[in-house]
Amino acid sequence: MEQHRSHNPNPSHQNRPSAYKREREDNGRNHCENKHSRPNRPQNQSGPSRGQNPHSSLSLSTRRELYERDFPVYKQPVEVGCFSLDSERRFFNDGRQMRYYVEPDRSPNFDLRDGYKDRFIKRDDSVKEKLDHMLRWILANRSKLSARGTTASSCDLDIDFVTWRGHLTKLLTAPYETREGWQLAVTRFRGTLYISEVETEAARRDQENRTERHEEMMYWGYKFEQYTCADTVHGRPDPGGVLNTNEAFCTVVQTRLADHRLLFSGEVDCRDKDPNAPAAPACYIELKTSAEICTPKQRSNFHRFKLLKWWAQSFLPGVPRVVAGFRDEEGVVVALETFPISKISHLIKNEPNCWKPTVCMNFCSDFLSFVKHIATEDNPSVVYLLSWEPRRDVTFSVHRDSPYCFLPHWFVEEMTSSHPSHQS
């Protein structure tokens, strides 16, 4: 699909759901996946840059003032296919994980803490999965992706940047983030290039370090999940069973930002059960928690930290809604409000000092080129590791035969080999 219909700045203008029109601030200066590894720290960093381009051949800036222009052209995202883990993170290609929303009451008193105790498997969050999972996609799919043109022997794909959507949510807020760096792996193997993210030692020492109230609110997102999505599309919610952070459906959707082909992963957590919803992606939505907003300071805060987080989760795969349960202090869910996406930056455009979707969206488009200007040699051994922390530039390093190696063997082996391969 390359029609870019324009974003309009009436908010009565509603009959256009789609959250990819190209959007543009009505006001030039007033608008708001743990998938790791961790080897050694990088070395040879290059400094920072001085002058006023985005990037040098050593170096991206991240300040904001250098992504205020027009808004990127950013195709409506397609999904080409899903895929579901299991219990047991086991994959399949397929949608069997999927779940169905169903609308709770308007004061629902959801108990968030319930099952804390007794009914809770929690997913190993030492098992760094890197893209294995969407690996495994891949080669289940390879003749959806095959490059038009090509003979029937050749395995590259039509694709230039393979990810997961968590990686891309980070680049998108990386203008914004004032508390968290990150450190991501580029790999560039048969003419694509492949992102994984890098546990930086600051998330290892906070993961470690979690105090229990930590994780028991990092419970309170899936419990509201369970309150409100059903198995089956006539089912019902059954907040009293076990819940299981290993399950989990996938969508996997392609698009392009500016020049940049883009094929990613994210997981959804529900989808409309309206038979007449529309189709993939735009019929999924995405659930959220958040502290119940008592003053004028705390609605400054969600609009200049939260929304922009939940924005750039849901903008990328072109899912069009968040329904977010508010909490009081207990866990206790009290109210609940739907956020159409495509409204989000009418909602902050008088924020003072807020974020802005453009410079987000060009400061992704800018990182995804520089990669390409510095990710050159072909090799699935060679990593180019990204590192950012805040306020400074975007540095990297290049490392040979190194523990940040992230494609596996079988991925190497099976797409170099002469036929595609037809799993399901």
Ligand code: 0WD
The other form holds:
Amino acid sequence: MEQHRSHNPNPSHQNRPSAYKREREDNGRNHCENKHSRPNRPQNQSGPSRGQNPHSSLSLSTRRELYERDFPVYKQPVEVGCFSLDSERRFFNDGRQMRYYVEPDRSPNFDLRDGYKDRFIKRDDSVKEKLDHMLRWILANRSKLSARGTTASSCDLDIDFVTWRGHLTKLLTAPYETREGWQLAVTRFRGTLYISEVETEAARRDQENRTERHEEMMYWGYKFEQYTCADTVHGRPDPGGVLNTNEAFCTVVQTRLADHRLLFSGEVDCRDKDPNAPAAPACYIELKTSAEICTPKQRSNFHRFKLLKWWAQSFLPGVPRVVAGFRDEEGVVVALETFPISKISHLIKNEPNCWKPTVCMNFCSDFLSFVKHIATEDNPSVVYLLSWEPRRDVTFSVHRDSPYCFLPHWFVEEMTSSHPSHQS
Ligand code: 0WD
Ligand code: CA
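The form predicted in complex with the named molecule is what I want next, because the block you gave corresponds to the form predicted alone; please supply it.
To see the whole picture, the full complex is given below, headed by that same chain.
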């Protein structure tokens, strides 16, 4: 966890070359609706391009070399609340769906295929929930988040960015991602920037063309949770029960990355049941399954690709460990291993050409600066759509009253018309 406390003694981010290609003060205002900003010239330069086509180009590079600076300030994430989604995906402003980790035997032999055909209720992922659950949580907990000491903004949130943890994970891993691009919709509303993912065409196609084997393998991760989690602190796991992926427990954390104040939520699998365990999020445990490692090549790929995703996802909310179930081709868990997040960066040090946490965090920080710079119009019906494909720059387009709009009326109205209901 040492990186959470890593403070940059010499905050040089004010005058270091920024990785985004800024041209004078011509930020997003010059970009017309539905017109894509043109990416800059091919990415063979480092630092910003200057004096080239002012007013026309604005983009952000994901090249790793640009982000190999000191680790940025990342404050220890603090849990400010949590919420639960029940078997019908109904929202509750509490932790009723929290589960407790039950340490399995040494060689568990869990059959991850069990129940796929007859005891599985799968969430309908054609329903795009966008930020809705988080927004519900924000309305229910507004008094915890409101700015103090200023009259003009006294009912605005004291936060720069609101998003899902999963979206931030994609930002952290972008400098190393070679396959999947993303699109993030951004709206500035009452001074806060809301970030919500838009499914790419490629992702939609992949989802439609999934093989039956792939569909089943997606179930294996949830099944592993069912073998290792109990609903109550003294309970036992119930692998004979129905598995319903509508159910979720989500933590809401607040933190700061460089000068960006963040509020995000992430789904948490379970917690340590020891009553002396540290407070959340330090008591949380992330569960994963992965193919068993039999060759040096497999080990290297595991370090280079999988551990990057695992690290990024859990580092963000301050979840300190991942418990991994290694499974064979038939979906039987043959080994368990715990990975402390703070040790992952040491584990990969001997891997040639491997990923670096500092690159991930600096890219994310610069991306958020880029968003602040371009998303200037404070208007719930304006969306800045940031698009990225591997080996390209991040570009953006601006959309007004379009299908990309994602802040619901109930949220905008409640935030505009009333004050926090419970002043603390
Ligand atoms: O694009 C997204 N990530 C969205 C997620 C858009 C809108 C809503 N959500 C919801 C998810 O349905 C889920 O309830 O947010 C929650 C998870 O958000 P997150 O923590 O920010 O997402 P992420 O870190 O990508 O995933 C965490 C876990 C996954 O665990 P693994 O070990 O596989 O990484 O959340 C689960 C999954 O268990 N999960 C989902 N569950 C149901 N439907 C989904 C999904 N679409 N995505 C992740
Ligand atoms: Ca998991």
